[in-house]
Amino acid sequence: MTAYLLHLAILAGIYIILTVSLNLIIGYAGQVSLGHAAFYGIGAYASALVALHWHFPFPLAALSAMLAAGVCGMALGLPTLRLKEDYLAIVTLGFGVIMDLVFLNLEITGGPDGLAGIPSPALFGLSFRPTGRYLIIVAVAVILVLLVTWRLVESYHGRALRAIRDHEITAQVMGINTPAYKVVIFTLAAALAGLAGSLYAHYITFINPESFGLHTSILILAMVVLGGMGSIVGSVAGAVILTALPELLREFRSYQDLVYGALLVGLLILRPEGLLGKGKLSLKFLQRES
């Protein structure tokens, strides 16, 4: 039962890594992702891949994984943050479809496969496998994002992404480059889900894309939604809430994406801003202005 629990700790903890990268992007720049388990997932792939073939030890691949989703993060956002709302909502959705079939179709992704034996975390020959030791890893890492993105929305630099995510031209008007905060913000939030992804795969030690589809992206944007848009400790408890919440409904797995997605549904309707949310809805697409 313990093992159980550090387990579920361990998924909690990514989850939350993942939730506060997406809630930046959807929170504070007011911008819509709906592929973010691709960032997620490059990541995943990426460390696993560096980690097989070149021997990288784990804070060498973590950091390729963060490279190599935020350049795909900048790549996607150069040319696509001028779209508003349902646009932007459509391409990330095609990127997110895009990169499933890629990791379903090349022979270095191992296709349907996917990638196994993936080695664990080590530092002085001392091994982090087991799950009490990858916790303390997780733990480190939880922080360390949540210290910097703290950091990052109390500057001058969040009050300019919330002022672009309340009204992009006053923004605009006041002096702020808008495309580049999107553009930079959108990279620093897929290399995030890049380290998530890192961890995930060093964890599991195996990996094939159905752990990096559509499902996931729309289980963490339920995560943000149920904590709430623009707030960081909505963003833990929504991770947290929705990593324990099919353990509730264990009789009812076939049911799960039905649940998230009422869930969803029911929180735009009754609590637009979370449980912990602050500033009006972000996700623009979804709720029109009467």
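Here the structure is a predicted model, which is why all the values come from computation and not from measurement. Rigid core (definition): largest C-alpha set, two forms, superposition within 1.5 Å. Positions refer to the first chain, counted from 1. First, how it differs from the form predicted in complex with the partner chain.
- Leu267: CA moves 2 Å or more between the two forms after rigid-core fitting.
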Second form
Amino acid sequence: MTAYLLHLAILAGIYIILTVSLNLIIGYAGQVSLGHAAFYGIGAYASALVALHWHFPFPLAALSAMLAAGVCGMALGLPTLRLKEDYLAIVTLGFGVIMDLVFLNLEITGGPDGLAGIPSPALFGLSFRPTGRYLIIVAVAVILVLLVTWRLVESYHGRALRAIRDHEITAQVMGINTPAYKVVIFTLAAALAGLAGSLYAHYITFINPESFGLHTSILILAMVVLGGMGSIVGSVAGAVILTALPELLREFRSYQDLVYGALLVGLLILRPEGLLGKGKLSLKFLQRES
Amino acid sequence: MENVTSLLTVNNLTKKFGGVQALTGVSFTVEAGEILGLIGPNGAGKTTCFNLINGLIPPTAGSIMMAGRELLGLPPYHRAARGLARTFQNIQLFGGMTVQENILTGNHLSQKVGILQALLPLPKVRRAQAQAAGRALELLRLVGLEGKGDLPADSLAYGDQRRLEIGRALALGPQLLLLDEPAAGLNPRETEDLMVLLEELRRLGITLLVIEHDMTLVMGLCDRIVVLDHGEVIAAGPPREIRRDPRVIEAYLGKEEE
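Alongside the form predicted on its own that was just displayed, please also present the structure of the form predicted in complex with the partner chain.
Below is the entire complex, every chain and molecule, led by the chain shown above.
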């Protein structure tokens, strides 16, 4: 039972990193991204590959994951972040689907079989394979990520991001280089998702494309929305709740998805800004300009 | 008229929206230290003119020089860095922020702390923050919003929102401030307070280009006035000449029956 709780805690930690990073894009900078799991996957595969082929130790593998995901995030962000919300939603959605197909069809990623035998981290001869020890690594990563994002959003850079979210044109008039900020925040968020991917790969030690598809992107988005847009504490809460909820609903097995969905819909009706959020989910991209 | 020391020189500015000719060959200058009024009937192209100067839209033809340097081709945030600030006809505050944060946003360019530096608890970061906060407080006092810094910006009364928008623009430390109908929606008392504030800005050495319909403000405050009608400059000069100009009277009141 304890081992199971530790397992859930590790997953929750990984989802916290994913949720906080997506919240930077959606909740702070006000941009739409429906393909966050792609960066999670890029990080997981990059980390697994450098560990398997080049025997990178875990810290270097994690850095490689961040780098790979960050570079992909920048490559996607540079040409597309000039787009308006609805187009950006489609582009990021498409990117997620394409990456899913790439993982599934490349030889180096092992196709549908994925990659097995990813080494568990070991430092100075101490193995971090036991769940309790791995949790320490995840906890350290979560704390670092929370610290970085908290400092960032509390700085004047964070204010610039919120200005872009509230009124992009006015932000430009106030001297804020909005394209640069959007690319930087998109890159940073992708790199953090890559870190989450690395933590996942070296914990489960086996990855395949199933973990990084559209449903994962939607799950992370649901965690952001549930916790609240533009709230870091909210993202932590959203990630923990949506990691634990399916487990708590396990007894209703066949009705699990139904109850889960009803809870989410209910929350969005009663409290559209999420549990701890300050702004509502921008659905502007669903409305046509008249 | 071609004066090299002009703060802003708008030359032959032309803008077409599809088949609509919004501005045709508009030329005028703004001299450093003056308050220039830009007036004209609704739809004359005044706000279009601001949007072009500001870089929100590209012109079809013409040039815009500020302090001797071409502004065309620069995005709005680079024009802001050259000392150009503005307010909007329909107030555009950052609604999700407090009054003080709105002002601090205007201070963005003068904060020179990189993203990585900002993550660390460096003394430099704290100093920059304290400086910005101090400056924001001064500006709040200047625009008469002292003590309201922590209120949500969208909770302010309408007149206060107008003043906050001016305060936020001032936080840029502009050489030239474009004000798009600053008195719109204000009652006569608030308009009077606004005139006092604008006089104060003139005293501080900030050049103002003002679009306004309130003639008391325009005639009482402006050193010179440029009149637009149907996208063309029909008159330019000091207020007492503009007041008597038959073309201006015609544009506003229509032609007298013969």
